[in-house]
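The chain that follows stands alone, in the form predicted on its own, written as structure tokens.
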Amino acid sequence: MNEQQNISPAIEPERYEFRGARAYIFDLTRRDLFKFLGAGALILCTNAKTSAFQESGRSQSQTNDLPKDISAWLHIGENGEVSVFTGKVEVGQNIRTSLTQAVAEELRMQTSQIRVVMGDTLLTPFDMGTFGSRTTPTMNLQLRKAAAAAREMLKDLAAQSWNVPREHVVAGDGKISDALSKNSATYGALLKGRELARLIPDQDPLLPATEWKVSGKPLPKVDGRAFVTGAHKYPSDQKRPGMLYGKVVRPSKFETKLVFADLSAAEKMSGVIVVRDGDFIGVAAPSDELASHAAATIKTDWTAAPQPSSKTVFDYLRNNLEARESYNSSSKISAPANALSATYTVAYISHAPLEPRAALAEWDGDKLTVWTGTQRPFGVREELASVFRISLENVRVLMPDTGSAYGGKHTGESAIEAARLARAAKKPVKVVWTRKEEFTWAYFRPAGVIDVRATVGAGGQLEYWEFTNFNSGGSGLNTPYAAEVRNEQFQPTKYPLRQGSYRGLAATANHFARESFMDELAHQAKLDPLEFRLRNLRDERLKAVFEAAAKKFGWPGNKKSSGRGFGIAGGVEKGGYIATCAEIAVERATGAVRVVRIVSAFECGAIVNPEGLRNQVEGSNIMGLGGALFEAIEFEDGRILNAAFSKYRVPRFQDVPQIEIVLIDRKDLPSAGAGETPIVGIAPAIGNAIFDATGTRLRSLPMVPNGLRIS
């Protein structure tokens, strides 16, 4: 079932990791392959390159839709348990729970009877990946359709078996019943183990959101007890009989070439297997400690050209433009002479997931199985098949529910490393990156430079709007505010660090610049920042969240003491609408900035699980505090200088303010995703509040990594 593919959606330009060079190119000869695989035919993955393009979104030629047969998505056992299959994965966003609710709703049964199988390339239909807030609007809907079709099939089967009018049979509580004949049977008893052999019709009798009984309710996290008690096994917890532990010898800096390696000390260690393949050097050993010790004994020398630093990165981006993939939303028109202008910058930051990259690889002849934490199991399968020159059918990737990702686990480096070591060892090998490796060798949220210019008319209406993003990306680029003339552009550049997807993509940078600049324009026009936004908005949904947040917050706020400030910001992205109000306090003696209170109003159509949604919005605000206030990667000449939590500041419990969430449930609208959009409002709201408190306008993220300098 896993070869059916859905139409690839448009891929945002800032998903740089999809276009990056292959992590490893092994010097794998045909003789090596025959030696490893033994006698028999050698089947090369001849379609790997084409498939990789389809998977990564670099080609939009794929036209196959999602599988139409119900059995690709659902199986009902004789005991009544329903197995649901999806290529989506769980990385802490609690999507397993809301997908369970969707199926339970349409099948009219208890959620406890449903088991969701996620991210297993052998069992689940192809899926492009879990990113872009697409799971709820696409997979939730798809599983609802499959479940509704299964329900109607069961009703047909019951009516035929009992020879009763179909309109008399009803589904409820995992059973089909007929009130007239008094017949009743569970779903499992009706099917007797048979497959749900029917296609999903184009028009399904889906239950409208106003009639939901399971969806729309705050269902507790599925398998939540296993996570709390430690029973759940994350990718880094996986074990196999005879397993070895792997370590990789990393270069001294980025963009290097290996010129010398002395493996002799490690090769003499008992039980240690040493692999050198091109620039790849790794070891496998019976214990993690021995593997680490063996890797540390290997002496290497690398060459590299001089590289930029974090101190000069913004000049570097502006001065190293590339023509490829740039786009704009309107024709070039010169800015008026009286235009207000400003430049905003956004630093590189790390995803800093709770669980670093991890993978366990096991070969069985020419078949490879990998357990790894990834948002794209099928993408990692493509990488493995391509790197090891084997067919896709011989690669299975399983994704145990993983300890967070935030867009940072789209690639399969640890899976490839574990598989290469396991191929040499002929035993299962597990590779778990250290925190330093995660900080150094994973990709980062792109740095960016954003230029903005605009004019405002006498009535407080935007007249001219110009917005150019260098490098960060195009998500959230277009303003929701009405302007007579608009000129918006994303300009790709060369970049010094490996960069790629991060929660919200470039929408965070673009909203920071736009909403900060809207605040500047409001003060120039001598208008209240909220009033100025409302005057220039035509989107009623965005107006509604601004008004809801302001009402809950008590905008514009009451300054009880000096050093207090209030800010507001918002926007729309990925089908979700967010508005955030912030209250901050500044200690003038020390320059310390403390966020006191946050109010966010969010609307993403019909709410599937309000508790899960509330957690997403709260989590986005807390995560966004780091990028707003102090998170930044420091680097120089190809080296990361703060690759540890002791040096890289993330939000702590003491940083978390009072957070109030207003959820607007639009049951008249389709459900959209919520994993990314809520984060875009927090940074500009805080920046605007700092200006309100001090009169200092901060235009760089992070804003106060070392406190606020007050003149």
Second form
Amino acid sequence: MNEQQNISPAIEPERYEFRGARAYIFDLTRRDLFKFLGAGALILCTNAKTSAFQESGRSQSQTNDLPKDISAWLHIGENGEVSVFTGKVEVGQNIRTSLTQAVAEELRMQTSQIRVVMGDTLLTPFDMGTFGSRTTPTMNLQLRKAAAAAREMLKDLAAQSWNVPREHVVAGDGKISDALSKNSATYGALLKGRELARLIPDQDPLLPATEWKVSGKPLPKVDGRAFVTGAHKYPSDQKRPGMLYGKVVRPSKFETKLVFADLSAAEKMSGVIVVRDGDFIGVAAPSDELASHAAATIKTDWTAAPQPSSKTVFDYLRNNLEARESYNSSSKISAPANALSATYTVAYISHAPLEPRAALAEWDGDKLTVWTGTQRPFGVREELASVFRISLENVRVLMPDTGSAYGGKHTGESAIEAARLARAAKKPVKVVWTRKEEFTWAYFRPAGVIDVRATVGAGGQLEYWEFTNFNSGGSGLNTPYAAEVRNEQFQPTKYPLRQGSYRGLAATANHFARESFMDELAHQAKLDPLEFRLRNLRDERLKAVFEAAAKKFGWPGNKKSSGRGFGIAGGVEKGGYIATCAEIAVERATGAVRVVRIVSAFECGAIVNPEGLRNQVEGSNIMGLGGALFEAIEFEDGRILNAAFSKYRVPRFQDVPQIEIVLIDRKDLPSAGAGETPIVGIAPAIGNAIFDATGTRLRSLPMVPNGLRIS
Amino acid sequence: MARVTSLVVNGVTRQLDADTQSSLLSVLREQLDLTGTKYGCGEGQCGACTVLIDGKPHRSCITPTGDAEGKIITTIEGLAKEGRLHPLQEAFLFEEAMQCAYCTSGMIMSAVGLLQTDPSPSETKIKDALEGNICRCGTHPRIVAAVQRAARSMKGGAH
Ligand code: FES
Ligand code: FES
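Would you mind giving the form predicted together with the partner chain, to go alongside the form predicted on its own above?
Starting with the chain above, the whole complex follows.
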């Protein structure tokens, strides 16, 4: 674990999002202009672009370097309480706990005295955002280094003040002690509230994973009690004195222009603030109900050009190629005539985080403070500074632990809306999106079309491999199997909906196509699907998870009754190795499909918190089950047709099969993140199992949208 | 319009002023500061807003405040007694039956309702009872295990 990892924008080059993001263009009317802004010039907001650049790591504007001083990351109070500062945020992936473990490990102390301050742009060091499964490989390491440096500094302090040899003092249980002189002092007493004024050395004094005492073992969620008692304040729970509730009047469809608005009824309502600024219309009122009521009285008219529908989206993508750079590894050789080929598709789906977007904004003169649920507090700070034309220093974004995100909360829509309303109201304003707004005005996981072609030699070895992904993205594009000739590319296209990041990004789509097609090839070659994969794999870590999952599952399965099927799939992504086996049952008469059992084997290097990891792998499988079987956004002419949980089906208790997880702990390897990769195995495993049971190959996600029936 | 001026919540009579038609969820959250009860959909589909009214689980987002008047309302904040967690709260912690935990209060309140009518529910019964509660993070197996654990410990006479 002593490789130097660069924490700053280690963003995957294929990260693919936010182009065409809708941005507000505020004309900040004279009435609520602040003096410092000068006369009311039109503000051309380019924040969408900034985001895209930032995501791709090409932005020039940020300070990428991690602070080198210990004090930027750690503070030890006189009472011995340790405060840890990180720009990463907690959305349920449990990093508040695993980062606490990391610090406790190196500081040789109890976790109960450690408090982690997360995602506060005033207090924590700059961070690009919490995505790409980067927290464990980068932040965990960074905090361990800071904590180790603090520990060594405390030893120096103690040795000096007791005038004893440095090699004799030891750190343990939150204290430095010297056995010979019998001196002992707590960290708090040694430091007396002073800063840890020293640089983190490049030297790596970290404990190897094999000697971990706190990490590598389960630790219950550090603030679990606040969650089970309802005490924790999520972004949507935040309150400030005098706060109003905000509502935005939404256009009738996407890509619209406002042509008419009648605000008069709302403006007459007492206590109601009405804002129209460009195409933005919103209200703020002392209760959520009154705000909704006032917003409903506003009459608007919008124009828009006709837009594509979910029924024709795959043709649309194929016919609207963009000439932007694509990522490929192309040979000059093209497909042999005897190649097997197939086309796979994936639908647009929604993250549908249970807590919708929410923000509370408060102005104090020209200073703006916003509490919001975002994976990129520093990105949202930049958006706000840009939209309101104020300096970054005047914006503080705080991210209370949030009701999940899954890649869906990278942007600051609700923050901008709340801030705009708060400015007009001259009071704090909270905006909490409704479920319908979240289903409509957030962004989606991109739809995609994937063409695959391949040939297999007489010995069962892959010879030719061709793989083209239209629109959904480049993550997980490259096959881990050893094909002699490979043509792989990601082809960007125009697209009809606002699209962005999602747990696992395009790796889900690419694994669905690749691992389903591997199954097709195995059947063509008359080989067992597992055997076929192993024959073509050189990557020992991937082989190991395939073998572990198969063993636990009892591959190739024992067909007790007809209508049962077994499938296997796997892959490697973001440093994590996953293999998943699925057993499904199809009811002959009705065609109803039920997933009976899932076994996943996962390996991501040295495990930091086994129970937290298990929870993530289970959760990835269950979330992935929805996209595999029935989740799909339906849209037509700029409108979402199923913007409600009653119309958009997410996995529920009855859908959840028996799930078994095998974790492989590689203490000899650096820890990788785990919140995303385990999601990629389940869809192809289920599809392959359905084929095994029925002989029907389902090549579109979701596979059985019609009430779990093979249509 | 008819108004509601008090509600009995977590054993205390609370003064407020709400339209009888206002959703109980918004009144609890906005007027009584009981934000442990969550908004997830507003259409009775996700269960995040579940509270007990006279001991039975209700979706507060579609419950008019007038309907709860004069009844006994329990929210997640009222479950722990004198700092001692309810066995379901303990069990959710023990099984780590949460990730983001935004669904947790609704899950626990629904489960309290279940265990009141059926102290030792089968796995199928638990899944049935919680089918209307969404956990988007996918902690379902842990939630089922937590309810089973709480059922066992409550039979032991803890509550
Ligand atoms: S918010 Fe009431 S059921 Fe979803
Ligand atoms: S834990 Fe996140 S929704 Fe259930």
